[in-house]
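Only one chain is included here, represented as structure tokens and corresponding to the form predicted on its own.
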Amino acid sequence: MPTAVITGANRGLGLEFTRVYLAEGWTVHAGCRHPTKADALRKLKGDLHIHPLDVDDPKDAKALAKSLGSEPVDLLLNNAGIFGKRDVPLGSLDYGEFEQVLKTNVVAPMRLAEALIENVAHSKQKKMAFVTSRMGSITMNAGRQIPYRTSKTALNMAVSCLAIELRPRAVTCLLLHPGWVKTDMGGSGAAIEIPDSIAGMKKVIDKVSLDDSGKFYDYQGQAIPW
């Protein structure tokens, strides 16, 4: 059966992704900051391997790569991310937090992608998926939320570059917008339930090929303008 690596797997989208792939018989390497506190994750059934992974810590990325060794990874699912403070007006931006949002949402997933390139390239499916947001679309920009929007735009460009670099190795790189989902980040007023978002994104992941590498889709499989 195939193997997935999923970040931010202890709650929200990451937890549901993990549950769904385990239910289909996949081997899942699930990363989260504090495995001993990840009660919901540890209760999942299947071929589950939980790794301590603070995506901001380069040592954790190296440790995960070392623990995987040469094991093929069919799907690297970079899900972990943060929003930062909401509705901060221009003139009051916290640049320390701005840097943190960029570090977590852009630098961290790219670092992990680099660390696991060989694992993915030597698998059968050869896929990398990155959870982004349509808030990173310049075409659809409505202003506000500058740090978060900027981080997702930067992630989109980074993955677009990654898709070009890895095309000769037949690795498909995909950007996914989950929708406005009822998670800790999305809030209780969000329109989409977690299982619906995950089911939709998984369908997209399942059907994409190398021809789709570098593209930007929502959870319903609709292309999002850059």
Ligand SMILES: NC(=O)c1ccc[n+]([C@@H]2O[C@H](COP(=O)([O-])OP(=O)(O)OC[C@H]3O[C@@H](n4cnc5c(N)ncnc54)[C@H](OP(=O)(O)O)[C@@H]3O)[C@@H](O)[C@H]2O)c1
Given for the second form:
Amino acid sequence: MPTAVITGANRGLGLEFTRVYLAEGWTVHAGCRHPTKADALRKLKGDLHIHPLDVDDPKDAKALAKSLGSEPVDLLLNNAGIFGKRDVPLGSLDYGEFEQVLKTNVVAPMRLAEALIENVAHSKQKKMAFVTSRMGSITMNAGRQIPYRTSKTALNMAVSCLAIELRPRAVTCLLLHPGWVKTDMGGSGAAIEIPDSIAGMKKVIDKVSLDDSGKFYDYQGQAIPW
Ligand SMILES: NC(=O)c1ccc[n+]([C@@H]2O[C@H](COP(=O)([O-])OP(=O)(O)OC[C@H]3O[C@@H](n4cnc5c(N)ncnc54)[C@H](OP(=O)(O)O)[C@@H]3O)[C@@H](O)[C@H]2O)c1
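Condition change, the form predicted on its own to the form predicted in complex with this ligand:
Let's see the whole complex now, leading with the same chain.
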């Protein structure tokens, strides 16, 4: 059976991704900041390996790569992300937090992608999926939430470059918008239930081929304008 690495696996979208892949019989290497506190994750059944992974910490990414060794990774799912403070008016932006949002949402997924390139390139499916957001679309921009929007736009560019660089190695790199989902980040007023978002994104991940590499899709498989 195939193998996935999933970040931010202790709650929200990452937890459901992990549950669904395990239920299909995949081996899942699930990363989270505090494994001993990840009760919901630890309760999941299947071939689950939990790794301490603060995606901001280069040492953790290195340790994960080391513990995987040459194990093929069919799917790297870079899911972990933060929003930062909401609705901060212009004139009051917190630049420390702005840097943190860029670090977690852009630098960290790139670092992990680089660390695991060989594992993915030596797998059967050779896929990397990055959970981005429609809020990173410049075409659809409605303003506000500058750090988060900027981070997802930057992630989109980083993954577009990665897709070009990895095409000769037949690695498919995908950008996925989960919809507005009822997680801690999306809030209880969000439009979509977690299982519906994950089922949709999984269908897109299953279906894509190298021709889709570098594309930006929502959870229903619709292309999103840059
Ligand atoms: N929900 C939505 O409506 C929505 C819409 C568009 C895009 N997204 C994207 O979907 C992804 C998942 O979001 P979600 O809705 O599931 O959010 P969430 O419920 O807030 O969960 C975020 C996850 O990311 C983890 N995380 C944050 N910083 C981390 C770090 N430095 N190292 C390791 N893990 C870290 C969290 O771990 P801790 O528990 O340790 O904090 C948690 O597991 C994010 O990339 C988000 O931007 C969500």
